[in-house]
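Given as structure tokens, the chain that follows is alone and in the form predicted alone.
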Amino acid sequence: MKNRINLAWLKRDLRIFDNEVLHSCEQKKIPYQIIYIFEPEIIKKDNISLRHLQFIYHSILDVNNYLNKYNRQIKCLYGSANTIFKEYISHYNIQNIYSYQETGISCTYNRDKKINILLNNNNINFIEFEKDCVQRAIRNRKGWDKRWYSKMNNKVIKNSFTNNTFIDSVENNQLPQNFLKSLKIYPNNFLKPGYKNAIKLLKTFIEHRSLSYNKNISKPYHSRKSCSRISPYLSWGNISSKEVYQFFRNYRKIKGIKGFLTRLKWRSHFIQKFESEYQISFRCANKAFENMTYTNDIDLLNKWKKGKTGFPLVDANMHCLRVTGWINFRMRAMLVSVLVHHFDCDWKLGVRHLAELFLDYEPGIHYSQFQMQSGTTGINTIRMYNPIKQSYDHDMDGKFIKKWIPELKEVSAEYIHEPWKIPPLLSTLEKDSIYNSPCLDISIAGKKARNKIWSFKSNEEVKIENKRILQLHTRNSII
């Protein structure tokens, strides 16, 4: 007779605390195992890369360090989820898998499908939870905002465990270790994993760097450290929304923490539009924006994936988040403003760049954030940031600029955001400098991009479409 068990099935939720998946096998008092599968497939198509990887991997080991006192751990393993179940079907009488319900693209919803036609075949329960109030199947958001508000305030789990005595007999699946090889490996100049760093970094936060939030919010140099830099310990579920927003409750007189929650709020929001509507993934929001043409020029898709468009600003964002993981939101917004609309290149070529190297690739942000700063949704206001701009008002000094762009390290505050404008007499910059001529005319390619999308946003169809949207996802409260 096959010995009963349950399994933990962890995906964006790699934490001890607050967690309902590990709650609930341990309220049920038979043994069970905690799985964390990395799946080639879903690796392959959902814009994971190594950072991603590597930091999921250390929080694996993170939360397994406190697992050991109780003879447990995370068990990693590696193939298919399908596969990896009827391995363990074949060896125990599974009575429940327990996991978060995953807000991810067609290959992660196709794959969960699979995965409850073949546990409903075995009578095996599928128990998924709901995470941080994102709701499927709803056809519309009344009264989410009460229900976000009600979830956040719910008690916090304080997980407990027993100490472990089954022993798992399935050995198919282990890591490669050429795979394992590099996941060990964590660079530096990423933010640590787990549960301890995310509250380290929200003590600090609370402690003196909210101060300055709200004013240095939108400035590359200064929000690094004004920010509270928690988005990777969310997105991977070091830490859950619900304690995050209950740290700070009783803190919203704290300059800079009122704006904090707000944005924590509206993270939910665009997650559940993701949920609702996982087809933006690969069309644009408004089905309307899928007939707008764009030139598509190859050579300046590179430039700005390289970081060598010639723009200071644009290419100090840009090596800064291929070494680090992470530049703040309004740099964001223009690197993505740039590639859609001065360089007129379709979003669909540039969503999978960024996403690798955002170390907080969150599927539910990041397509619903690419296509509202590409202005493709139809019903949101379109937004062009000029990089020349932009780097007047938020790197004045060129501080952020000379840091990740040693080659203008030199040049002086007057020139630091249009270098090409040094007199020849002054400049330091070799002859072939791409800072003595950008790739092109900001003011020409701006003045193009507002033509071609306003009139574009007039269409009768993205109209109709608009109508459709806003029942979808929105609601009367402010979101």
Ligand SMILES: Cc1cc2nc3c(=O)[nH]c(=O)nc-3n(C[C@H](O)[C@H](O)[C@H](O)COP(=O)(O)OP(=O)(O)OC[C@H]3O[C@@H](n4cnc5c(N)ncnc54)[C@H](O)[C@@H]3O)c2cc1C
The other form holds:
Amino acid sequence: MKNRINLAWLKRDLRIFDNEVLHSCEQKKIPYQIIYIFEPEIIKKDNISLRHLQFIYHSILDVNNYLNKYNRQIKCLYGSANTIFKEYISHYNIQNIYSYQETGISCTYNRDKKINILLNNNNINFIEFEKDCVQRAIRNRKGWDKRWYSKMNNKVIKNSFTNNTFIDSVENNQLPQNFLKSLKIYPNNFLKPGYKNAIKLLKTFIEHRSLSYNKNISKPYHSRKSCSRISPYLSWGNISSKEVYQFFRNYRKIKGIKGFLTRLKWRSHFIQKFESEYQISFRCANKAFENMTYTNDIDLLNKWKKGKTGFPLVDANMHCLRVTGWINFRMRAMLVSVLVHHFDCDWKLGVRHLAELFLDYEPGIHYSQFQMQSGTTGINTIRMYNPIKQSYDHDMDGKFIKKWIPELKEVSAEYIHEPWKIPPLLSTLEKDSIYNSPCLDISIAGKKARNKIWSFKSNEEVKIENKRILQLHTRNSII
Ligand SMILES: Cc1cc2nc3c(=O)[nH]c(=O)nc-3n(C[C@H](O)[C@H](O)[C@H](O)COP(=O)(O)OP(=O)(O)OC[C@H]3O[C@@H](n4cnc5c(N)ncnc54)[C@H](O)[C@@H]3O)c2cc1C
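Return the form predicted in complex with the ligand of this protein as a structure block, the form predicted alone having already been given.
After this comes the whole thing, all chains and molecules, with the earlier chain placed first.
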């Protein structure tokens, strides 16, 4: 007879505390195994890059370090979830598989549908917990805000563990050696994964960094210290948003904390949008915008991707992102704006590039925000960020630009935003430097883009779509 077991299937919830999946397994009095599945198909399709995998792997090591004393481990597996569950089914009498609902793009959605069928056919309960107040299959946002606060105020689960005596006999689907080797490395420039590191950031944010949060939130240089930087820990679930909320709820009056908490709620709001309409990962949120045409100049696209546009702030951000995995909200918005509006490239050509670079990649926020900044939602005010103006406004002394573009290190603050204006006799730039002439005239491109998008916005089909979007995604238009 096969032994009865439960499985805890962790995904974007790589933590010990406030973990409903692990808590439920402990409550049932039968052995359980905790697994994480590296799925090659999902990795390929879902913008998952090496930096994400490294963050995931080192988060797992952090959890395992804690679980060691209970003789427990998250077991890392490699392959399709379907194959792996079949393997477990052939070895064990599985009672329940616990997991969190995943708000992902079509490949994870389809994977979950397939798993549901497999488990149903084998009489296994698939219990998926709601995450961060993001609800499945809702038709409008009635009561959503109130529910968010109520969920965030629920008790944080204090997970405890019993000693494990179960020996898992499933031996296939090990991580390939080369793959494992690449995961073991962790680049120094990225924030270090793990619960303790998340808590450290929250503490320093409360103690002093939040005091300059509002002032520096858009500044590329200073925001690195003044923003919370908690995003990758939330994205990969090293800490729950409920725990983060409760960490701060009594400090609302401290300057900066109120704004932080508002953004924490936005996080769930954007993921909820995506949960209700995951199709926005491959088509415009406002379907009418599918008829919008772009020049799609591949040379410009590549310059943008490589940080070789000749616009110092754009290039500095791209270099910084490649090396550290983080830039602030406004700089993210500016990169999208330059690509889609000024360079006239379809958002679909750039969305993957940034997803792969953001250490905190979260499909729910990423696609929604990318489309908002591209102007393809129809309902949001269109914001175009002129990279030269942003440079003067937010990197006044050029400290950020100089850090990321060594070639411009000697350029004075007067010319750092527009180095092509340096009088030839004063210039220290090489003759063929891209900073002698940027790849296009930004004011002409901006004017053209404004005319294009504003005339498109008044299109009847856009307006019809806007009504649908407002009804589904916003609380003000509940009928
Ligand atoms: C094009 C684009 C793509 C983005 N992609 C992602 C992404 O993949 N993952 C991601 O976590 N954030 C994304 N953001 C939102 C935002 O830029 C980051 O959450 C923020 O910069 C993270 O830094 P922080 O943790 O210091 O944020 P803080 O300002 O300290 O905010 C605290 C938390 O609130 C949430 N938050 C903050 N701003 C927003 C926002 N505008 N929308 C939704 N949630 C927000 C984040 O979880 C963040 O960690 C994107 C923004 C843009 C414009």
